[in-house]
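Quick heads-up: it's one chain on its own, the form predicted on its own, in structure tokens.
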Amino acid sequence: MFSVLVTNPKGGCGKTTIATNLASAFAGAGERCVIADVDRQLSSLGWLKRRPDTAARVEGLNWTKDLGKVPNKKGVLVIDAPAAVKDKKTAALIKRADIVVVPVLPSVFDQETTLAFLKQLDALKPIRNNKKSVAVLRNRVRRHTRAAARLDFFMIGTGRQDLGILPDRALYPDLAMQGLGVFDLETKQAQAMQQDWQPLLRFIEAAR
């Protein structure tokens, strides 16, 4: 399986929201999709339990105690990493991933933590040798604000591929409560929001 790791040691940056919506996107497109939950809170697996039978099927793996092997099947594995992950575990997760997605919020605290984490990733051999791609996704952004402008400037300084912006939308937590993602809906609002995900989806597709 092609593996996408969603990670950042900063808690609350939206890793699970991104992981679950990616899973809904791949499953909705007819692909076999598995989500591996590495966080002890098991938020992604909780999302799966709430997911209705009428929604496209997503399988779940509990990797909280031991990191499992990537399934030897066609499809996509989305790995939802925990916050405050230790260096050895980060290296083990990177080993299992084909690409790494790092979400960051428009907050100076998030940006400082993210910048330090990107430097940590650069020290890992698979990334240092350009065998693994790392990209940054700006999350929960309110456009045309000073915080959004500062985040734009931060992105330039990272030197990483920019996966665009996911605006701050009230629909995301509402869908999470139902075990759904934005790709499970066909409303005009959902279809408009799906466009925000296209840079990330194109990044993933180009790496496969």
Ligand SMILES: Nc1ncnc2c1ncn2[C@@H]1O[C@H](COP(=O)(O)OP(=O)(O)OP(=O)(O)O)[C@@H](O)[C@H]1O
Second form
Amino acid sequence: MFSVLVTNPKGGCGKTTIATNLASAFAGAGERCVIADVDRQLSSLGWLKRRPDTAARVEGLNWTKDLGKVPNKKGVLVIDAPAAVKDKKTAALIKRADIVVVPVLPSVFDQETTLAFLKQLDALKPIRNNKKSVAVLRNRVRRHTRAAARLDFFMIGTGRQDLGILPDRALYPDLAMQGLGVFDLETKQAQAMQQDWQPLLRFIEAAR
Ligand SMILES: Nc1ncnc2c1ncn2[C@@H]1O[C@H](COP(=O)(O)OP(=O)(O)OP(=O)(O)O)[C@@H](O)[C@H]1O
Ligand SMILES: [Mg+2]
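Next block, the form predicted in complex with the ligand, ref. the form predicted on its own:
Expanding to the full complex; the earlier chain stays at the top.
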């Protein structure tokens, strides 16, 4: 499977939201999609449990005790990393990933942690040798705020592939409650929100 790792040691930056919505995008497009949950809180697997039978099927793997192998199948594996992840585990996760997505919130605390994490990733061989790309996705952004402008500036400073912006939308927690993602809905609002995911989806398609 093509493997997408969503990671950032900062808690609450949107790893699970991004992992579950990505899964809904691939499953909705008719691809085989598996989520590997590395977080002991099992948020992604909880989302899967709530997922209605009528929604496009996503499979789950529990990687909390041991990291498993990437399944040898067609389709996409989305790996949902935990917060406060240790350096050794990050290195082990990177080994299992084809590409790495790092969400970041518009907050100086998140930005500082993210910068340190990006440096840590750069020190890892597969990333240093340009074998795996790391891209940054700005999350929970409220447009036209000073924090959003600072985050834009931060994004440029990272020198990483820019995956655009996911705005702060009340629909995300509502969908999470229902085991759904924006790609499971056909409402006008959901369709507009799906547009925000296009840079990330294009980035993944280009790497596959
Ligand atoms: N774009 C968004 N708009 C609105 N709410 C969001 C958005 N992204 C995430 N959230 C909300 O923010 C909270 C934290 O998100 P999430 O659980 O995805 O982060 P996480 O990085 O997986 O957290 P943890 O580090 O604890 O695993 C959740 O309540 C989620 O619904
Ligand atoms: Mg999470």
